[in-house]
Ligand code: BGC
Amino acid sequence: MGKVAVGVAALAACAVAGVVVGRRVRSRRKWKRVVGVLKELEEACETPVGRLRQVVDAMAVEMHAGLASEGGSKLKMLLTFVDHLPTGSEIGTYYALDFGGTNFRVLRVQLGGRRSSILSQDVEQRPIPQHLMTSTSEDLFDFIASTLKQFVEKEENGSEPSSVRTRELGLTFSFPVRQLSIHSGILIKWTKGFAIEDMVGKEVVGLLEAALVRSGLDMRAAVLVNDAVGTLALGHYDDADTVAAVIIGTGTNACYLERADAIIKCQGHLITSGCMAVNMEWGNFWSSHLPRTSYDIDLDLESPNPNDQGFEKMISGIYLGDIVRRVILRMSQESDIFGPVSSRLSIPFILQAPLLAAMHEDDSPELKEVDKILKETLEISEVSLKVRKLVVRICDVVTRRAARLAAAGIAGILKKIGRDGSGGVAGGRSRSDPEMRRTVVAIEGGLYTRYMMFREYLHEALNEILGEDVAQHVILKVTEDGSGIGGALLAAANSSSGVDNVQLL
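For the form predicted together with the ligand, what structure does this chain take on its own?
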């Protein structure tokens, strides 16, 4: 081989090596950028126990403010007029309509008259057609009434026609409602992606009853309640130590039993027992101590309700997957570790909570589930194990923050009612309060019940905040179907046929 040829070969080899090295350097640089994005996310989502305690305090303070006057806080602290809870003495057949998430359910519950003797229950679940979420109130309620009618006809087929009295229904309507009484209320605003404009400011039960008349179904709504209130009712029916209820599903909220004299804005309303269930609408809670990221800010700005439901947007099922989607999109735009930027990454809410949970909890060595979801849902294929691990890490950071904030919310309620071992907002009692009573919080919602990692992080944070001594007295009890069955129980307890009710205090 001549000198020239050797020189050319050497040059070519150098060029190839240069390309390889250049590629490596570029790829390392890209990976560094991605790690930077992850680090930034981790830092912005940090929830050390000190910060959580600040959130607890802020929650308790805002609860006071919301109880003092209408509009006193972003926490609405809505009156429910539920000042008696079911006792177990309720007898008869009651219906419930549970409306407020991805699905709506109709139920028929038979009560036997002894505590916890729900004789039978029939349930039918239907997804809410997407177009009805933004249509008119008439379309929505006609759809609900006709589903209810079919259900009633099917259930009562063959049994005695209920000609003796009008059927009674508990309407569980899980949006912020300003109650006028226990069986009427005005929709304040929509949440969770609903936007039926003509309905805001309207009385909800009137709209349902008009649709029932149109459909020819003889039924009246004995109560209008929120899902958190229904869950509290069922929780209390099963366990008299239940003092609060929390929903962590598509949306999030909490309600609890408050002393009548602490509800300052309620003066003038007659409360026959010593207290009332208060619907906090905690999804709208806000505090400067909440760890907010640029993804939260963008999500909020692009949502149908900007500046609203800030706490909910960091915690609940409808939003968590979307935060993760936004992080992956940003990483994908800043590097090619996910291949060319998939157009699917720009579709809002494409990554729903069950997918997030499935990726987060994938324990296969190759992270097969992550791979499948990236491929099938986001159309991202052929990513390395390292990148799949990164996706799991993003899910972990976002979910952990959500669960820990929910725990802080619960601790805030316990603080407000003096069940956190510290003697309430005023302070005073020692943390190892010997009189700390058994305290049950009823919980419902798929994020808590079906997402193990979320649940574990929540419990861990509650223990950290309260300390083991106090936390052992606090029981979080899954109260399945509380929103529906609780609605039927409250309908029974407030039925026109009248039954005894339990005094709350």
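What we label the rigid core is the largest C-alpha set whose atoms superpose within 1.5 Å from one form to the other. No experiment lies behind these values; they were computed from the predicted model shown. Residue numbers count along the first chain shown, from 1. Compared with the form predicted alone:
A rotation of 22 degrees carries the smaller rigid part relative to the larger between these two forms, according to C-alpha superpositions.
Coords for the form predicted alone, given the form predicted together with the ligand:
Since only the chain itself is given, any partners or molecules it might have are not part of what comes next.
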């Protein structure tokens, strides 16, 4: 009897051991599948310096093509007609209207006549009432003009209006516009929820100035620009060596100073300073050298603008979190390491850039921030530390690729204007020349300013691409509020009271 009992116990123990071993084998297989997905992602996102230099060359080639003719390149290379940037000699009070969404801002900036000398600035933000987003152009601009008038009267403390000159305004208008001159442009279409039909195809500045006249406010819109050009202006006001500006935030764009004789498609336009700011619209750049994954392809196909803005979809804040979401979703479908597949993993753009950065930069031993975001945002709970580390690795791979591609884009601009050390037509000098010119690129946008790992990866890549001898002469300088202050500075630089010329040597 005793022997039977022992035999039964032995059999039971073997059965339990078999179950345990079976579970371990299945677990290892599941983990192996997940590791396979990660390895596939890593390989597809690889950006060795050789590949980055191919992207640099492709960017420069596309820039040349876009400057030669309309439609000649994926890069639009839009003429801004801005051929005067602030130099620091500007004196007086100027205004800005920053209108690019459901809120708009009005600013008043007092300039002191010295470089980087803003004596004072005031700003007020107002929401656009919902009904005005689908009303008429007259209703919209009457509301904006009324707000501007109240702002001016409040800031001037009820003093008598200036009899010396008309107040001058810089208008930053972040909707698709076909620029006609530095202070005029036609609205191509509305975005961001606006649908004012009678304004499409109309000249924007004229509509604003008509509303200003109706309100009784003596003010002239001196410039019509976008936020990238405003950032270039602010950068140049702070540092005369600024030659380009890059926005890397929710979206991305770049502009730079180009020699007038290199802009073939602007022949017939009068450029008095020898150069012009060119709005690249670089989000639409594309090259076969860009490391594209299956997740990028799916994101693009399911977006409202397939086969458009390919570069932006790989490097800007609004898309990075969604790429990470797609990778986690696939891993969840391949294995149960995240538990049952969460329905929230199927919600596009639920994982935004600040959450991505918080997970990536979580330095707590137990990765508590990762755990919190998985639970609260994606409704994925009770995952092991091993799985949390996997999520951090996914964030790292996607972010590193984005930052390194952004660096390649910047290097592409420098190559086009001869500031990459290769010695170009714009006078950048050779790689070994100790007198190589100091080159400043103004940068704005939360992805760069608030995401430390993104910023470090970008700097690392730029050093690799250019080499340390050249990279030491290239400074990436953060600006704040190019879309607002930059607009006011451009109004000052292009004031009817006279301007100094900017030269790109």
